[in-house]
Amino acid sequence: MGSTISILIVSASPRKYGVARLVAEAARRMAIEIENVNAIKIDVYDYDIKPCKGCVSDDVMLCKVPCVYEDDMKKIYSVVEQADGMIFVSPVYWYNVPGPLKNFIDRLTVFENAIFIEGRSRLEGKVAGFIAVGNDTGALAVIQNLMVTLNSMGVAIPPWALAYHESEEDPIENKSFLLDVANVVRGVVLLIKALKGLEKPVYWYRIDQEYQRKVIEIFTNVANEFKKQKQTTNT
């Protein structure tokens, strides 16, 4: 019998072989292969997500499900609502997230604003983790912005909920980053289980040798696949 826990991994990379997509795919596989939960991923660059038009600023009662826009968020909303948790994987665009990811987050307001329409935010009690990758500083600014926004929407944040890489070095060579990514996935899953009353975590951050081996193996396999994809794209 498959797991009843479902995680949505949201990345934001304009390049099909981009690092954010690579990390998102590794996180998806770790959720499935190590944590034994259901996981799907989307990249916001693959969808038409219009900027929020700010209905709530005219009248709080106007911001409600369904959103007034007819775009790809219509189908993404159902995926978000069905997920128990979300993991955001973002590059660093001048100390912030790329525009399409900002559009996605702003458009989640229709779920948060349900607290005024339905009495409860539709995001309340979901769990989130955060990963940022960049060649320069700014990753923590990305993560703190995401954290405060999602928590303000009613989302729960577990221990060890962040991982970041700020260097021109290949992230795959950064073992600490790889383990942090894996533990973001683990932390999100553990908190979901705890909130559902399925399991009380004994410890959160995992670092044993078998765990490290599995994490590195998954990242290596995904990196090799993306390397081939990049070579194909650039030829």
Given for the second form:
Protein chains: 4
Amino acid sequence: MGSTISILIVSASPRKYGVARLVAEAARRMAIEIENVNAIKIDVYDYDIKPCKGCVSDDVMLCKVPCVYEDDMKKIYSVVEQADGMIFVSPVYWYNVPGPLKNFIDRLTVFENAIFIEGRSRLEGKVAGFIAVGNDTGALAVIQNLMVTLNSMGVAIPPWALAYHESEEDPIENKSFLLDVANVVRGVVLLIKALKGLEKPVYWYRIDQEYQRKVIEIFTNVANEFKKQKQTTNT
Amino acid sequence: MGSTISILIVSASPRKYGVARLVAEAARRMAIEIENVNAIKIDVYDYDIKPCKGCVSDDVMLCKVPCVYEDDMKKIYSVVEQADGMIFVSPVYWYNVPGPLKNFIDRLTVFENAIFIEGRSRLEGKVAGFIAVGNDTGALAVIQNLMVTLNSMGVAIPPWALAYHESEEDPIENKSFLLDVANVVRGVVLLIKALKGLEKPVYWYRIDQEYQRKVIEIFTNVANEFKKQKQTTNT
Amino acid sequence: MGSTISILIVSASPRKYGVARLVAEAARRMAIEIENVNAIKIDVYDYDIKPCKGCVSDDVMLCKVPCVYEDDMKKIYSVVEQADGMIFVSPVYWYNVPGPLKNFIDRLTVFENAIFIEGRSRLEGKVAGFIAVGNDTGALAVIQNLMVTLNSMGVAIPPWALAYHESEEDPIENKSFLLDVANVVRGVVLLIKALKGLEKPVYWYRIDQEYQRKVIEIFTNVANEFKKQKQTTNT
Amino acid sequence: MGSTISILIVSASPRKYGVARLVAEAARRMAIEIENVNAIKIDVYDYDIKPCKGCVSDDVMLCKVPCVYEDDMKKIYSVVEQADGMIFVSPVYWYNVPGPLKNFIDRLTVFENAIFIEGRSRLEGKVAGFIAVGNDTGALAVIQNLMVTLNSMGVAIPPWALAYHESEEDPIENKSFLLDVANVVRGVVLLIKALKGLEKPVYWYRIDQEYQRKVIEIFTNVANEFKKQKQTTNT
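Got the form predicted alone; any chance of the form predicted together with a further copy of the same chain too?
Entire complex below, previous chain first.
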């Protein structure tokens, strides 16, 4: 019998074996192997997600489920709806999210706008966490935009809901980043449990040796798999 | 017998009868009269709060309780520590908080840095909400900075934790702002209860007639009292 | 014989007769009729602009002109290259630009990255201004991201390079917004002239009666034309 | 006979020998020794600068020169007024400027508000650049707030007007940061010259060997002097 809790990892990277997707996969496994919840992941670059056409600006009552577009968001909407929590993993493009992630965010409007159509945002009470990775500065700007946006859609945010790696260095060398990623996953799951009345959180940021060992092991495994797949792809 | 839940409203306005303090007082009463919790408020302009001197940059172990400064933060620290939640009410000064609120935030570092000294942030698991008021744009920039900062200190954020009024118009005319303020208070209290295992939230944003009536009544009473006191002060 | 100065107005709105496109057209006419320069406009929603695929993250030397994609940016790149200045007119989507404008910005990387390939950013020394319009808050967040991004690509920014309208009210009623828009256009042109050594700016923000009259006249004409075209389209 | 151009470096660090003051001194010398202009520096922590009391919110006509406060801003105002350009060097405190720098910014309102009192901002046409240093992320958030704020006060911004160092590593090891700092100084001076009609800029970002050698030499000298003074102070 699996957990009744499920989280969705949303990454946004054009690069199949880049850092963002690697972190997304590591986060997914941490959710499953450490937190014992269900977790799936998608990358917005793998789907056809049209830009929001702004119906809401013409008339707030026009923006309602189902969205006027018939594209891959159709199935993604149902994945989002079933998830108790979401974790975003974004690269930093000009101190901001890349365009395709912005399109995904904009298309969530139809769920938020349900507040006017159905009396309640379809995202209300879900939980989110935010991870940004880049070679340079700007991760914080990405995170603060995503955080305030999701919160404005009705989403709750656990303590320590952010992690960032701003460097050309291999993230595996950045132990505090790996721990932050793990604690984003942990926080999202703990808050979901608290909001469902399943478990009262005792403490949040976890840093014990056993945990660190497990986090680094998962991350190392994923990194090795990515390296192998990348080599296979290139040959 | 009072509630065991208490929240702290922190405003930051040099103007005794300005919008920020008015909203802070209304939020305090909503907490008490609608949410039935304890609530107190302070305005950072009424205290001597010295700027953080950045000990942490010299050595992370130097920034520990008690802070090196002997000023009004001494008593404010204990108020913060006892609060389960905090609601910030900031005016918008150049798309940012005013200097004295920034000093208050910077001085909270000693609580956050307890993660390195005591193994846990003294703010971890508290809950916060954010309100910004101004005559012009920039409220969102204020809110996103405060939100990501408090979250990075270990604070949890309920759904709909933001409210803003960006206009020279009397806020009493901006009904959706008043409701947003009330729901910031409501969200903070609901999340505190969930985290304490006291109550499982059923829904968040509240908008029913009874609630609206009560919110507007409280706000109107506070506005009238402020008007009267301002006239008395000026004569 | 016309001016040798030319500016490009870049809007980003899915709505043919929405406020962003209206303001873009008004800005174009102000450039031509008040500032006597050449001006053309594009809206990123009218073109096929693929998302940047992040070649630069694999190897900084891979991101070079021409971009790997064969889409409408091909002709837009040459329009950008010929322009002395750019004015962005963005709606506010979740305190940020809409996805398609982000894709346009990300695709400019190939011009900025010329600093590594050709020794100089192809945008260096150009001039930009920023306008954001929305029904709600967030315009400042949009503008600050665009401003720091363009500056990081080598673009100069004149005084008063920003204008915003954050309201459901008709922008024609917001006279200070109309003047701000006109002064964004004016500032961009004045700075181009100063950088070309054509003219030394004496003062920047212009507010005299003659100017106000002309600005309002242009804006009113464009608004009336948009209204007429919208009606024709709907019948 | 010296240059008629003068720039003001404004740093904001409580730490006498910290990175922010070191960078400010290096920028000052680059201005003098490479760009051949006058340059002075102040650190806001060395002065009594009271928080703005927001007179403008009571009545826009109340905020006029001289400011109601009689503190050290009195002499700083005249230094600002005489400067053709300003370069800010800020540490990153919670993804933002420290409180005392915010107080300085807020007190500049009286110069900006001259637009309503005297018909023109007293900062209009000045030029600014922005440097942020910290052990962690957030530099970009600091820079974008300062950039859009100064621009909204009427200040022009040259290409490449930003530099940041987000690391615990010694900045002397971060050569691209040192070059960015030098080019902030260079850009500010070039734009001042262009706006005064003294010189038409041919190119902006400079990276030649001779320049790099000079920049690193200046920075190294200042770093050594700081180290020596710090040791002397501690003994």
